[in-house]
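Next up is one chain by itself, shown in structure tokens, the form predicted on its own.
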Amino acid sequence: MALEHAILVSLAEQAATGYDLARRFDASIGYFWRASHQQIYKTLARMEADGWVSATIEPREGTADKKTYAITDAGREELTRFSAEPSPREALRSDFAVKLRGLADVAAIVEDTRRRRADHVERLDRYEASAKRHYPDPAAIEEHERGAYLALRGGILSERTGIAWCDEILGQLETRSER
């Protein structure tokens, strides 16, 4: 997935500044795909060229003007011709699976573990919280809605799957080290 398609996605339920995208990246559209708000800037211009996204401009005295970005019937053919291509499988790469494999010191592991827990639980919580507040009634959600919701059940799913791992981590190496 390239940068630009997030950008379509975020653009497609609702017109929106670069700041306002950056800050959509840091608050939910982030936590499955990072950008740098230099980053979004940058593919803004070239979505622009492309045709994808237009742009109205609104003069501001004393301070840049804002430009506001929408997506174009052409950013939208793309997009569905981007959901129409099977996904790639995501392809695993972790530092703490290669150190776990190896278990050369199984205190730090545990360690590392305790911390990894604990971004899973603090991470499951902002989306629990978020679903909570969202989609408090999930059989009333409303079909352009469908996909946010989708996506974050994937998240939670995800973060009780790492708690999970990591309680089954700690089981077996906590016993383990104070041997």
The other form holds:
2 protein chains.
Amino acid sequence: MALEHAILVSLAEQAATGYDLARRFDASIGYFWRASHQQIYKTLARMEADGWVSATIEPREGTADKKTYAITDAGREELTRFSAEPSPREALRSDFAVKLRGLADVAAIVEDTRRRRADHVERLDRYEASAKRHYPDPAAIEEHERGAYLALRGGILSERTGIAWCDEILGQLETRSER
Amino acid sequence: MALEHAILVSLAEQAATGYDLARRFDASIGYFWRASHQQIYKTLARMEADGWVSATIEPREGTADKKTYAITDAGREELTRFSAEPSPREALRSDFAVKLRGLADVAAIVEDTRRRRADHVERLDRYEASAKRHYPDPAAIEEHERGAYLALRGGILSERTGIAWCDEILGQLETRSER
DNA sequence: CCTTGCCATGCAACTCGTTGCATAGGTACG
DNA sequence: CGTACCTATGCAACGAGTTGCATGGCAAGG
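Could you present the same protein in the form predicted in complex with the DNA, rather than the form predicted on its own shown above?
The complete assembly is shown below, putting the previous chain first.
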């Protein structure tokens, strides 16, 4: 499971509450790993039990205590261990590809492909804006941020490819469906 | 859930046993959706209960009956319904990107990236061989096979991008880790 | 004052998928 | 005759993730 590790990476950069993490998983880290707040809280509890993170509790009246989590030495060790193990190839599972392969309803696929294309464009814009803001000069990237930069580059390349694929699909299907 | 739909697509092309499907999910359809035989049997049972597929039973002595599944009208209807609904954007979850982002151990990442690159190359070869064999002349593709062709194109584009990304990573990290 | 939205935490039920295990006939090779 | 591999089906336990629900403080604006 990598949610734990994504959390460790995030906490290694900066301590945070579950809520903070949920927001990070909605942006930056979230580009590569999605997680709901429920799942984050559950996972943090387990990680604390495992000693990978420690919580600083700020008691609050009338509602649940606020807990700020920080990575521990054991957590850092686990992160190193995780880093060294080969990553499994991510299981490719695409509803869209299955649907395309079936090709039951051309007009619906075309519509779906347009939606998909728009989504790719939106993400690409987000990634590129992020790249421009954080790494305006790729030649001047510092070592500690190189990983994040390369991860972002992966996102950019993959969104561009997604757009190209959509265009290819639309090029071959559009004329056929329109009339 | 799309496993059901992937199975429907596959059975629409040709009736099959659970075992046959498991093998298909290890090739062709399996390029876009992975599934173990256990899961396929479980899902087929549910799909039969739902009336999407029907089984022709061939009794066998001393061991479990052989069941050949075929898609039903209800199954075809479900496939049409599924085709028309917008596909959710697949959740991107990448252990590798998380690891890269953390960048705890450069040498390990480099090794991992090389492994990953080799995997992409292997898949690309497989996809391209498949494309060459089934669709030697892209201009002459028949309508009924266009979906499968476009799905395969997606695989090819995505593997190429994966390779390019690995090369970019290696270009930036290799010299640093080697010496 | 009331509503809206953000900060903040969490439980419970459920679905989907993985892993390990079990069974058993048929066929080909040495 | 044994062994290995392919055909063929399935259960059980577990892990990971989703969806729905619940609680409650605090601040800003109308």
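Positions refer to the first chain, counted from 1. Because the structure is predicted, anything quoted here is derived from the model rather than measured. Heads up, when I say rigid core I mean the largest set of C-alphas that superpose within 1.5 Å between the two forms.
- Asp65: CA moves 2 Å or more between these two forms after rigid-core fitting.
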